[in-house]
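Next comes just one chain, in structure tokens: the form predicted on its own.
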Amino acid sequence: MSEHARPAPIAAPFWTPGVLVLTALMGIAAIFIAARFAGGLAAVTNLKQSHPWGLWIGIDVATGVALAAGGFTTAALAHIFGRHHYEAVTRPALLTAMLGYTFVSVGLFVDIGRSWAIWKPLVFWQPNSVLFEVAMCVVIYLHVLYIEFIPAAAERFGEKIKILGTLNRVLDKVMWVFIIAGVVLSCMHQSGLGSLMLIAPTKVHPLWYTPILPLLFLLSAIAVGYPMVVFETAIATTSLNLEDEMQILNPLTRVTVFLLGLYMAVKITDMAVRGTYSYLFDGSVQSRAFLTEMIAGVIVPWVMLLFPGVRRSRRWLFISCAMIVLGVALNRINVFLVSYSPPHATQSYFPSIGEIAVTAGLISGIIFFYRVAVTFLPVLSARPREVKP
């Protein structure tokens, strides 16, 4: 590994105004979570029989899983396809995925009504259930992510904590097994989330309901993997005053042009084959949401990335990748919330203050512990930016 690519803890103060704000948001979320377990879901949410799921499923779980895709896409590129040039961004992507899946699990634990029974799928198997497949893949992949992150902890604390050094030496010989397992498991549960909605053909709007929804979920997760790496790397290097990694990020976006284009082509072809384009301009909330998702989150950033000047510009590269990340987030929100309309629903759903506060707290938790990790562990490879006189 080159000198530039050698990860190291950042030399920067930890307690900054931004970290204090994150801590406050986490504290507010903790209060609402305590109220949720003390008084039940009705105490802090607007969930009811007609709308049994809401913001926590749409963002905390479905969107969180999709945006953690950078972990398996960069691991596949660097370690399976042998593009070791990208190892500098692999460890930060794995950290983001690890934290993302951890807080997805926390969000799911808070969201489900019988949270005390969350362990049951691990014991009482139901192989005919898509939800069982998703649950098992997420649980196993979360363990795989922590295993893949052991080398970072061992580099920092291996001499003081002997078991970390021993585990690192053992994993050095078999890590390829966990990398391959992580890619396979990710593909399974990313598509599995789409399969969940196949059992609700009368409840999901035709613009999103399709037999190939699992494929679309998988393709969109793969397409957003590298833009998410660009997005998080740009924010981290800017906020921590580190050099940008344009020499690594620029080639990633060339791959994104193909991956995002493939997703767009499949989605538009499916819509044309099923004839659902008739719903595009009917003036409904669903049609406007679909057009926003596709235009702002897929078509426009894809066209932008076709231009080499955009890919070479740090600002425009960040904007285009942020639009892709937003587009996939909108897709998951649209599928699980906007398009979902039970026939017996008597009124529309809008998240409560408690739901919004918990979601903000979980997102803040991801950012907070990312900062903890890069401060005390060798994660980031970018060097401090030189101060010009």
Contents of the next structure:
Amino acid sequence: MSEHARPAPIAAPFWTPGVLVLTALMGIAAIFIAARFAGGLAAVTNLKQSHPWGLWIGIDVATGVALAAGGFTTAALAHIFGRHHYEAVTRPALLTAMLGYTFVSVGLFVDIGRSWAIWKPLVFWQPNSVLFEVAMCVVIYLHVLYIEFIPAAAERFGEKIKILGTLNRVLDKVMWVFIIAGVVLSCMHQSGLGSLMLIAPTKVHPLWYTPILPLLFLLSAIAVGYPMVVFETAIATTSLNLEDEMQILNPLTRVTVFLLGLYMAVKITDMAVRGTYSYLFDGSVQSRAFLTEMIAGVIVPWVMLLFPGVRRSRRWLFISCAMIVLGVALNRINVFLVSYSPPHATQSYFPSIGEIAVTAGLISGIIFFYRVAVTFLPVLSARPREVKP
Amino acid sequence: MQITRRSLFKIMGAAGGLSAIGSRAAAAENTSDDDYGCLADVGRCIGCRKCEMACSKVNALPPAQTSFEDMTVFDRNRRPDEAAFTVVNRYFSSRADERGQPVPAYIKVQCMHCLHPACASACITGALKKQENGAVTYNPSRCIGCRYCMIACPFQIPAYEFSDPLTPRVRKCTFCFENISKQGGLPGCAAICPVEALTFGTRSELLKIAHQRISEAPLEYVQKVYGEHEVGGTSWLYISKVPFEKLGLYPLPEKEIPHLTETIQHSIFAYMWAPITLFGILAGAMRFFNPQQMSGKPSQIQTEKEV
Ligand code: SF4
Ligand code: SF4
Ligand code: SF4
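May I ask for the structure of the form predicted together with its partner chain now, the form predicted on its own having been displayed?
Expanding to the full complex; the earlier chain stays at the top.
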């Protein structure tokens, strides 16, 4: 196993065609966001009285939070359980989480009707509300993430910006508190997100409505953490032409076999206990969405990862991890949107062009700022690939 | 599903002790037999739409698109929305009159003012609140526009001003809170109803009247008061000669809708025991597996030494 370099800024040209595409997508999203603040949600979205939540909640918020789970799972592995071997992927995972949560907040800001009132839950507490709990955790966790990222910024700019350097030294002593707090907060709101829809027992399809939904959300967030790290590291190292980090990523996926297997087992047991398999093959949109989520997003990639050959192959590892990531994303979309069938709805909901454009823009934003951060800050440890003969 | 849920609570037993106290306290809050309610007798309603008109006036709602005398609106099933807190819908039952024409049944739809309102339990800031007199009211100055109340309401009642860019409100029947707070005040709709299809009073009185009316005409009325037990009880009650589910009043669980979420919230967050315990366990793990981290030496350097 090779020694790992310390994280360092990447010396690669910034304005590549890919980055230009990202910028364009962000620009288009900005136009639709402007339209939303000029004409209201109705001007841009397909939201209706029967379907008050749409793509922005399903993807920008719920999926965003789930896929940012790599931040706390790698932190737990490397910093709490002392598996220093994984040190190299903690920073990129932390960066993704930080950007992910930042954009979750941006998405929420655009989605809520009274954006300017977004601070009000901090003052008017309502502890019966699951949403209140989730919001508080997300706000605190976002700050924790920024604090955890200070060492990376200080390493680079600590000399120039004195405060940053001092802050970093002070934080050094207490960083462990923030690391653990980050994991605790994550467990709380990842599961809290699963409790959200439990307030609508008569509207959420029985395939997803289970009292253990919070547990399933937590388990799936933990399970998707490492595949997400593999997924994004593979994309980043390929597009930045860095040497791949297979020797780190490979063992991560052995953990995944266990974690994803646990999620799968609990989910299938829950289905058996509640007898909801009777809905599996009724041909409805919901049954098909559920089958896709379970088969393509959980069972197939899990079986694939059982094979050492898959875990050793860069391509197959990437494919199986991508399937897990998309599977969890589909699960969140299913729980928040597909499963939602209000009794008096006359129409169903499908996202508008504007909603899709804003979501695409926000995702582009995450990738764009990831690119900015790895270019200027010591995040990635991978070194440029040696030119192959 | 019910059974599973119940057994889950049994499993959660230990924690359940705490939670039961929590949710019982929440349940008892603000509800008593003297709460106001309103009894809607579908058997009496003639579909004149006067209540819609009165509601619009009392609540200063934007002018309706079609006149309140226009009866063609019945051709389509309507829902209350941001411009109308109540609507009357027409359903044709299987009953026929002497000439063989199907008999229409008219039903007024509005907020049910639940005894344990899901909307208020869900609301992130407490903008929705069950008042002591029974009304579930909305305070726009607290609202952030998350629309979680709309997700939560089992009757699909709260509507949203999606077209307002900056200060959209949640809109729903207020139970004419200001009016009924006054001595002898009536909700606009109940005051105007020409056939006394709407009766305003305390919920316990209304339940008595309702049971009396249905038991006096057992062959005509469905022997059930809708809203007596649904979702833990509602302040608005319905009796009908046509099966309720044919009127869009679907069967609902008797358990309060917020029961599960509030139980989870209260059992996990009572004295913050769960987060604190988890923190303790993780701190113990870190002490054991990675003590350098705790003493403030960044593990990065440590890795290098190791290698
Ligand atoms: S009917 Fe809906 S809006 Fe009205 S009190 Fe009940 S939950 Fe709230
Ligand atoms: S939209 Fe307003 S009233 Fe409804 S839950 Fe959100 S903050 Fe509360
Ligand atoms: S109680 Fe008042 S607000 Fe509610 S439907 Fe009647 S008139 Fe309208």
